[in-house]
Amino acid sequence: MATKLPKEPVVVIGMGWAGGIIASELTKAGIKVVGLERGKERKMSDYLMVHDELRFQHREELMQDLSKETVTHRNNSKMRALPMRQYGTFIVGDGLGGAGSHWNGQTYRFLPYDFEIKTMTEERYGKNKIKADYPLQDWGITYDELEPYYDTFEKMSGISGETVELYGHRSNPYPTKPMLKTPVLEEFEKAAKKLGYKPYMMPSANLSENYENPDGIARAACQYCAYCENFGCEYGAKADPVVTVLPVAQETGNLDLRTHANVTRILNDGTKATGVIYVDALTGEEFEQPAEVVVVASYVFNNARLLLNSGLGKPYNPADGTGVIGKNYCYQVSSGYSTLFYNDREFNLYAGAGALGIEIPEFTGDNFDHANENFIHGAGIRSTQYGNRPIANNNVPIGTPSWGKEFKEQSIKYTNSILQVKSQGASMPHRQNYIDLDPTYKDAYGMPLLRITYDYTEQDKALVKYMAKVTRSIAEEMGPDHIDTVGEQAPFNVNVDTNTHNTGGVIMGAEPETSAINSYQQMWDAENVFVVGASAFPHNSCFNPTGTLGALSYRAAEGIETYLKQGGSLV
């Protein structure tokens, strides 16, 4: 029997970027918030002197324990889904800060094209351009409507960057200047300019200079130490909920933060939520937390899983395309890259940062003509310098044995002599790519795991072939002695693919027939439930999702504050 606690105005499930932003905004407005985080508490001092690649990169200390809770995967509905037992294709954060603690810091805005993708694609190419099996839809909001919230997120986190002509308009410049342009990035820049492209420095949540944000949070500049992804930042240079929005919320005295609090169900009567049930992960004790508003901000997979396990919203049915919870699961398409090997040149590859990179805009979104192509949208073509770490950097040319004398010789030869021209492609929804509850496997609390049914599509394969030609042309201009280009997209493998950007499952839109939530992230079917995160994306763009997630979180916070005053649907 769960211990019933006093009712509170708002309970937030998950204390990463989405939950942290909402907690910060509501508590500043004087609203009491209960924040439930299933992992442990963290603060910046926990990150001091922990440049331990084995502990954090390979043993994944900041990630969810897959022995207690994981996902299952199959490539299609004819296969049996099996649990993901080790991390490969994506990593799921655990603990205060969530993915906002272990991320790289690449902070883009999506394009105006993204938010009205169906309308704009049909206007330019006709209705036949979008195939029937691709349930593409507009987002129920435009770029111009979301732009002020992007601006707020960038000022809070101190994003370093430069304005790009081919992207959406900006009401303000980035709050800090771009990161340093290293000799590695200059190699890409020179080659790209020779080919007529306009490269720009990647927008970065790794501060290029000391910065104090509008909330009075002061942070130091990036030291280019190379320990960003999978690590917390000991300098506070990388924007992280633990060093930005959460301290602001805690300072108000209006945030009741409870760690090791794993929410298993959202209590509801079918039309409104009444609260949540959570388990204290340390003692096993179960609690009921009643609330006027329930905010689900617990990452893409858990957002959908909680709704499905709680009977909220209509589950998606791939057979006829009806239902919305689990619909439009998307990933990203990262093949098409080229690897450059130099025999007589060396670079300093051990310094770097998670968002130290340079990119060209010409192949993103609809910035090039797709009339004769078998795909829509595009890819960011880029070169990055994350900084190599000592254990897991043994890049060798394709065809080299994976062990033995030749592997060692090639690995040593190219240790400081390898660069990459990368491609990060957009992911369009497909009717047979979705998430639902697994009928067989359960977590440590006896709740069904989330099942992913996903494989790359013909759209993805065509995009990869196109972008491989682009990356190779830039690579050739950079003058290496050998180039390997991955020009074909293999089947999706949950243990191998390496892009970490999952989206969809609780998507936003303009009407309840095709979406789960409105533009304030408020559920159509339960007006006091707000589901916030990249789970809201109807498709995934060619950019990293955090900037858009942050903007939508600020808009959701505004909506929740309005709802507490007047109730009802906000749209």
Contents of the next structure:
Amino acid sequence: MATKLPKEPVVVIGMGWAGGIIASELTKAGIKVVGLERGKERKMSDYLMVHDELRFQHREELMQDLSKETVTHRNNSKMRALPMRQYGTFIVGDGLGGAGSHWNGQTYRFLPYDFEIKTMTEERYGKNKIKADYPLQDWGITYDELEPYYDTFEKMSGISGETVELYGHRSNPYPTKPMLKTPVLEEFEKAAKKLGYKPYMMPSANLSENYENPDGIARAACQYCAYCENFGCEYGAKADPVVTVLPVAQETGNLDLRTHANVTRILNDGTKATGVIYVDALTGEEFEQPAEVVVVASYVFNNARLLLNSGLGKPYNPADGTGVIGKNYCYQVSSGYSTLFYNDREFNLYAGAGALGIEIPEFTGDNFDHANENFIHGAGIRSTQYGNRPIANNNVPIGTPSWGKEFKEQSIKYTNSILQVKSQGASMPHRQNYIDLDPTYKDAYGMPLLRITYDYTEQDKALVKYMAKVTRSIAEEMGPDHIDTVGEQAPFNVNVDTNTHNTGGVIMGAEPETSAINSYQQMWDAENVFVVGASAFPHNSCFNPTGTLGALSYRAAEGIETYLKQGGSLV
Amino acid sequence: MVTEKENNQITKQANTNSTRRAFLKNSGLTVGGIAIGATFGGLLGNLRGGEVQTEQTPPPVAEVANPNVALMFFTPDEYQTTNAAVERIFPEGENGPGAMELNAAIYIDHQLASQWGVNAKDYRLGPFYKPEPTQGEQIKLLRQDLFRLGLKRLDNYSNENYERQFLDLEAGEQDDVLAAFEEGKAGSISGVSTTEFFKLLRQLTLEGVYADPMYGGNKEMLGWEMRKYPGTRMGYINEIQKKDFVELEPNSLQSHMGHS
Ligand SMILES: Cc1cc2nc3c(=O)[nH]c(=O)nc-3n(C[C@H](O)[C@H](O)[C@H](O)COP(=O)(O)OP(=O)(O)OC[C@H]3O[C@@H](n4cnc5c(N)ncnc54)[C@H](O)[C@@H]3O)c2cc1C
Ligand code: SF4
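Write the structure block of the form predicted in complex with the partner chain for the protein whose form predicted on its own appears above.
Following is the full complex, with the preceding chain placed first.
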């Protein structure tokens, strides 16, 4: 029997970026919040021992413990889904700060085009451009409406960057100057400029300079230590909920933070939630936490899974396209890239930062003509300098054996003499790509796992092919001794692909028939449930997701405040 | 019986050009006047990371005592076979030491003994079905057991094809055996393809030469030195702005102790 606790105004499930922002905004407004986080506590000084590639990158120390829960996957509904038993593809955050502790910090805004993609595509290319099995839809909010929230998120996290003409209007410049343009990035810059492109420094949550945010949180500048992606930042230079929003919430005295608290169900009567059930992950003890408002901020996968396991919202049905929970699961495509090998140049590739990069805007969104292409949207074409760690980086020219004398010679020879021009491509929804509950596999608490039915589409394959050529042309202009270009999108492989940008499943929109939540992330079917995160994206853009989910989290917090005062639907 | 004292007479010679075969072939080597088998001699030789001295002269170089170089999982025989295998994956050459000298096998021993060796953070609930190629491994065996059985299969396969143990094959023959394992053409390991064992062996070898030395491999950071990798620093804000390559001495994570 669950121990029933006293009722509280707001309970938030998950203490990553989404949950952290909501907690900080509500507690600052004087509202009591219970924060439930399944993982452990974390603070900045814990990160002093993180320069350990094996432990943090290859043994996924900071990630979700797969022995407790994972996802199952199949490429199509004719296959039997099987559990992802160890990490290969996306990695999932766990513990205070969630994936916001070990992300790279590449912090973009989506394009005005993204929010009205269906309307704008039909206007420019006609109704037939989007095939019937691609349930593309507008987001129920415009870029201009979301702009102030982007601004708030960027100021809180101190984003370093430069204004890009081809992108959406900005009410303010980035709060801090761009990151250092290193000699490595200059190689890309020179070539891109020669080809007529306008390269810009990637917007970064690794601070380019010391910065104090509007909440009074002061953080030090990035030292380019190269242990960023997969690691926490020992300087607090990388924006992380643990060094930004969470201490602010704790300082108010209004946040009741409970770690090792794994929520298994949202209690509800079909139209409203009454609270949540959670298990103490260490002792197995079960608790019921009643609340007036339930905020689901447990990342894309568990956002959908918790709703489905709780019978909240109508599950998506791929057979006829009805229902919404699990719909429009998207990812990203990054298989188009060129690797450049230099015979007698060495770069300082051991140094770097998670969001140190340079990119061109010309092939993003609808910034180029798609009339003769079999795809819409586009990709960011980019070069980055994260710091090449030795276990993960053993690149050799295609055709070199993967072990033995020649492998060793080549991998060592090119260790500091290799650059890449990469693409990060947008991902459009497909009717057969969706998430639901697995009929067979369960988590450590006996609840069904999430099942992902997903494969790359014809649109993805065409996009990858196109972008690979663009990377090739820039690579050639950079003039290395040898270039390998990859341009074929293989089937989705749960052990191989490495992109952490899962989106959709609990999407936002203007109508309850085609979306699960409104633009305040409030569920159409349960007005006191707010589902926050990239699960809200009806498609995925060609940029990293967190800037946009951060902006939406600020808007959700505003909505929750209003809701607590007046109740009812916010739109 | 070889006593502790006698063991100590097998000494390490610093910076000799010893090769794996130099001591593996050193069968019938004499220790303290007692002839012992090749396997044992090889083991002791490699524990010290170099050539085995057979004379009874006093050690030319002081003994390097690294308590981390000892076995917590492998039997001595398993350790020997692993040593031979990792050296083929990452052999000694002009560019520097091989995985054997870098103590990759010690690293592997320690990893298999750890909670990673028993898949503590993997999803382990059934049922286990044969996966499609896109679905990731569905192996019921623990890594520990897969590796141990894989070593056994290496020997059995070598015996079937060459009538010798893996350890006693020429380098080229060992390469052929490993290639057969990589391609999944060397039979099965309790129902698991030999490819899976090979992948594990390759991954662990690279980790063993490049992970922080606190894990037992990457001896004296020589793996890092070979590729001019500095290990860890608190930052590279100066180096990253330099056009020319800045070579730094490697530092291990130990250099961060005492920063708190
Ligand atoms: C290695 C890596 C690099 C990345 N780099 C970038 C980047 O450069 N730019 C970018 O935009 N994005 C990046 N991302 C993605 C980014 O980290 C996520 O978009 C973002 O952190 C998501 O925030 P969230 O709050 O929605 O989810 P999370 O940060 O995942 O937080 C969710 C929290 O909920 C908790 N939780 C889950 N289920 C339960 C439950 N049942 N009960 C209680 N608690 C629960 C989790 O433990 C977790 O702490 C990266 C991700 C990774 C893994
Ligand atoms: S690269 Fe910069 S932001 Fe990233 S962890 Fe190191 S110091 Fe922090």
